[in-house]
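Just one chain follows, in the form predicted alone, and it is written as structure tokens.
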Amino acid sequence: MNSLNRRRFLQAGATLAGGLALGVSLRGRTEDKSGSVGAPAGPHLAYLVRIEPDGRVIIGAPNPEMGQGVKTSLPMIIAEELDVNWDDVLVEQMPLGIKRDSEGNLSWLHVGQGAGGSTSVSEGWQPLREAGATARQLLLQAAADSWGVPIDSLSTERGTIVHSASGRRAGYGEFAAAASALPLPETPPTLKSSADFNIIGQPKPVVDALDIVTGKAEYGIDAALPGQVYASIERCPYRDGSVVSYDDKAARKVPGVIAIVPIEGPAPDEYFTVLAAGIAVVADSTWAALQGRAALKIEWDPGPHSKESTASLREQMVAAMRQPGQVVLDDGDVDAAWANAADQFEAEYFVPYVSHAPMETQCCVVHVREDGADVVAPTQSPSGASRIVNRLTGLDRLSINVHMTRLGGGFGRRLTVDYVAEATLVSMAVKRPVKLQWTREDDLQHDFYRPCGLHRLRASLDEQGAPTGWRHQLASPSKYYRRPNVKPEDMWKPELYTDDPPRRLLENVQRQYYSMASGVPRGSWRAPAHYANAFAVQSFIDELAHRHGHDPLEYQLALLGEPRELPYENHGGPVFDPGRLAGVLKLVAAKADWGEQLPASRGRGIAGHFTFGGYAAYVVDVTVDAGELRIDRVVGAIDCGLAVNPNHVIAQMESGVHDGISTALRLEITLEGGRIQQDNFHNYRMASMRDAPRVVETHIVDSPHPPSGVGEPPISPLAPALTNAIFAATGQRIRELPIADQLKG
């Protein structure tokens, strides 16, 4: 068994009831002197393993749940190492635990606390299997001693301890208190076999599903302080724009309107701490904020991009691709690739900027107090909302404790913290918790959108079709707009992944990339860049097999070649295997009978990618009928290494499925004269279920390799599965998202 960086246990110590209480440090046994946040106290659970002496077992839930599973198969992970019945386990949600060593330095108190890059599961994976297995072995040697036995001669049972050889057995209730006192051991323990699993691998249901369905979970809008004031805020409706002037006499003159509070908007160049400038009006009741703040009249300074539009954009990508862009990979020789090809071919994709637009808007509750602060939000970054507040209060971080509650959706856009940011600041000037809510209308004028981008493909080809060279072309505004310390020449980082196929592959590949001014706040969105790449390369490799005639199963087979591991550099590595993203292809053509022959008007296409460290395709089967579409069927596959909960695997294959149709299908943000122009579900159309397929299959390839993520795997290939059916049936060649009514032109 590997130990991952010396992984060593830093807490263990009695419960309040005398039980056992065990955290896991990823910085070594060296005990925190300075203090914590996240120390148990009241009712959250800050270790990751409690047990009671009256047998109870309750096991902390780490990371922010926002509909992945990890509430649900981050403890499933511990209890099974901890040998326990899963359905006598409790689980908790827990807040945010950060310490400071002795050199001042913060780090997490047990382990990574955030949700996002599909890497909850595969971070978790080792450190709390050790966490379950070392309150396991306290367990054991608290027993042993208690019995007067060797440690060796016990065993474990689903929550008891057995001594077979004089018959004896005991709850872990039982030895609780005892095994509290006992040091902790100076080496990793030992952990299961993957064959004697009997929790990981099954399917689980969600934890906290009677909660959710019967109205008792917490979200962020259901959270709630003593005493707090409700905000709601106007904010600047052009990007960097500002404030001129305002007028709050009619505002202040609504019933239940405390307070006016105005709110500067970032520094031009500078990373956001709010998105926009604005007006904040505090009442005693959201309905009494939002009224006031209707009553607001304010004129607002444009600022500097009042000019920019989604089609002055795009005339800006189309400029700069007529020079050569910044070369970022160059493996052999394009030009020579291009002079020796029998064929080259040629073609352009576009993808538009595209909101989150959680169910749940943005929205917290915070209290600024003269010796500490606490945040409850739905964020998937909670240190990144302890940091906030410390930036902009002076707090030391230790006294701002951040509570997480279930998020309404997340997709990236609550990796960032500017509503954190805004509750703040509203709280330190009225002295009081406020609890902030944006409307729908602020979540879709106010985002991180997902960058758009202008993607050209062209390939050289031998005699057969096969390709020997390849370059990329991308220009798009980058994901790392204003964020700081990072260098203009790295700003293709987050939208090209060298190692992406075919690199590897092929012996000339090029990549270049065009980073485009422009004034929207960008972020990531779910499987970020791969969602745009994948629909570019997966439609390049689709046409590329049609143009020969061969057959686009079989023509990506032969690109991908043998099973073996390649260098992958970028995240989700540290290595890519053909083979795999080739099992997941030939399994979902299987599944879904490709190559059958179907009646006119109706096409099948198939796509697969590379996210995150998962591999999932899919097979999607259309019917298109007087310019009219319908998804018949969709059939996909996935290889996510050890499948720790299985209905957490379909239900995020099922969501990359609808949410896949839904981007695909409508969803565009536009801009024009500097403003977005989409405000509500009206003009920012999601699927609906006439739009959803008649049926959605998922298969689970049975892997032998650690956990990966899944949460963004399985929206990367959709869109093009779908495009690509869509020109089976039609001929028709859809190169630009989103589709819209490019069928009935």
The other form holds:
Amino acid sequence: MNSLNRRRFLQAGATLAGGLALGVSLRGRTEDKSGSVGAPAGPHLAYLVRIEPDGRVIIGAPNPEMGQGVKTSLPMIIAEELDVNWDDVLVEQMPLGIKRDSEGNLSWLHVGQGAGGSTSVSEGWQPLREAGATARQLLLQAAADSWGVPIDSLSTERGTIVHSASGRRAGYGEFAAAASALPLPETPPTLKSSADFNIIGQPKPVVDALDIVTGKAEYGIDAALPGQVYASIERCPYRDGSVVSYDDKAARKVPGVIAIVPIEGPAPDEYFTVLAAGIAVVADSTWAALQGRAALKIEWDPGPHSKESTASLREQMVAAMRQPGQVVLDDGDVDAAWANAADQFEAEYFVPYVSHAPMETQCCVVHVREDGADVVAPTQSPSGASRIVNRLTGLDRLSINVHMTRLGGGFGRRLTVDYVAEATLVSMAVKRPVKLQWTREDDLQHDFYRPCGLHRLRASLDEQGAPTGWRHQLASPSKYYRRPNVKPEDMWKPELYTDDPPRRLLENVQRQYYSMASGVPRGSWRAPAHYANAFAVQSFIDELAHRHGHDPLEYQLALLGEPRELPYENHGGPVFDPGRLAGVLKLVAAKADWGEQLPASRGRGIAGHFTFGGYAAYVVDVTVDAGELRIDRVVGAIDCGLAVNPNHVIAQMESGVHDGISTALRLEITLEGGRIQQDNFHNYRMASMRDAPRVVETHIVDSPHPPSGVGEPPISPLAPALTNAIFAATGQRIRELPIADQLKG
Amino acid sequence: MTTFTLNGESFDFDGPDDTPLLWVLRDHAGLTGTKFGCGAGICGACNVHIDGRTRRACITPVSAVAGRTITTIEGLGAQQLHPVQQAWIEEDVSQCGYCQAGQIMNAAEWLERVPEPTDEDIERYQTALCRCGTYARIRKAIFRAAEIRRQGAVAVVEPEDPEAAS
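Moving from the form predicted alone, what structure would you give for the form predicted in complex with its partner chain?
Next comes the full complex, and the chain you just saw is listed first.
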């Protein structure tokens, strides 16, 4: 979203308490006459750095925290350059900050504030360091002025300014007020050498750890606005269906029920504001709303997709793939590669629709007033929340306050703000703050699901079994479905990444796409298409290796070749270095005793993948005994550049392991008669402690590169490492997810 | 009217008998540490202790707890952190953190009965679901909590108060 060379600038100003506040904008300096929202007010902090006269250091966490650790890691980056004791820093979640210039253009007030694509750390790295360093510089200047000494005779020691010639020392707080009145430095101050880091690179715990374990941490479900009422919505179970009629007499008799509010569904083929038509029940408690909802009688028009089923969609994929697809990449000449091949191999892989299923179901509080609106939401896209409220109410964007709680999981589900739209519509109808609560059934039945897809891979091989040509065909319902301004011929773009390996590793590479019709809403699910593509590609490489008796690791290393920077124009570029992918594969192999002989029924599999700038690999050990799968051990390695908080890099790898296992083992969303068949955790069975490997190890590559994100790279290689291990143990190749009961023969 | 003991104090609920304890705690008692996850007694995000045993508050009608003693996450370590809470901090278990109150209530109860847990015990009794995948650290934290219990050593950690800090 932000180009690397975009001019950054820093802005300073006084906080309400007279201290120093400092923010960063990535959009260029503008005359800020036209106003902003999200600047310091009330108990919330809007600026990234605040130093109060009493010496307190408060650092704003700009981006949504959903477990990926950015509420800890982003403030760490600022604190490093500010030179303060990390243990003395108070971290506060910032609200959405946006501003409008005199020409009416809206931009971020500070930094971009979404959470998606594993970009928070990589995009924040430079500007947040500059923010911390600039704050320190201003404090030094204020001290120099006050003490009448040259600024270069001063240094800092963790929150204290030191004049070593005289031995004079004073805390930052003494100069906070004076520093806030100083002009900004013309150029950003010199940043620390990485050798001098004492916060970055150190393992730090979650800043909210104590609040979480004592039940005090605030999530969306815990948010409250004075005078709020509670809403629950019965939604049409058919995609694009509608309400024919409803009878709310019984619902209105439920004690506590205040109002019934019909919600109009999305128009077919228009992008989603809300996900489905429905009837909202508004009450004085959650339970009364749920009881009122249960008493509704609604007749649905099932709409245009009521015949869709998982089987029918699969049949359409198979039928489509009998014909050539849309060629989206055509390097070299694959037809010549087939013609000249000593051997050829083709295999198909399938991944199902899956749901995000964050532990916290969708919820939020919205109050639409005459002159503005308040939104408190667990969202990955606070600006999206602001936009949808603006679109539905017509309120000025600068009058819409968006506060972020912690998210009880995101995984991409909360990049969409349909639940904010629903609460907004209900608040407009009842003219009160509305707290909307989804049930688990709502959440599993109404999601922007990860697309399913049928992948067909074909390779031509030379006499030794090395690949000479490669074709990847994919039939899937694209997640770009119904998005505005997307041409039909661009539907492939979020599903097949053209620059993924083996592009530029092999001369002849072709990719084809088949855009499938489905009424199921689709969206971004952790690592989006990388999960499916890594499963297909890393399984296929394992198959090719075994076909000619090669060791899968050696076979893949030969394919990757020497370290070098290859262009990579998809998200996560601008370069892909196959040497770094080889590096994590070799590291994980060494740590997991790759090549060791294992007893019968045990197997070891390996896989690696490049996702959004990060390189991750796993070796998975399994035992398969009479069709019973046990995952004994997972050893992982990641090269994410400099690991800002190694503790959370490891945590994200552990998350990738368990989320990867969970999704590979049993998770799928299926349709019959246009309805989603899964409705709670009894039939959408996530991994439990019983499925968790007893040994999980993570190794971080000591890397000279700047940091990449770590939220998504860890998940994609897990499933193929697992299924490759199953093949090693049993000789059975799993080409279809979930594994479910395929091993029971 | 349903009366029960909630974190050591008497609590009266004047609402429908079939109201799940979860919503009584959250909407009426103002105790939001107990979370909604599935509403079907599966995931354990709503785990509380009823007369000392782990129960799913989302499927427990309030009428069933009349006269009984309820402990929630807020009450577990009210005086000083419970060994399980302490271990959860030491192992830095939490990612999104949403399920962790339920996980902690789950572990705190069965560790009383199984003070020297094995891997098999953890897999059998720690049934609460975690979507982020913190199971590796939950496992470590349970072993650590058992160790803390045996040593009887729990550090007193004062709650953070941003306004009071200096």
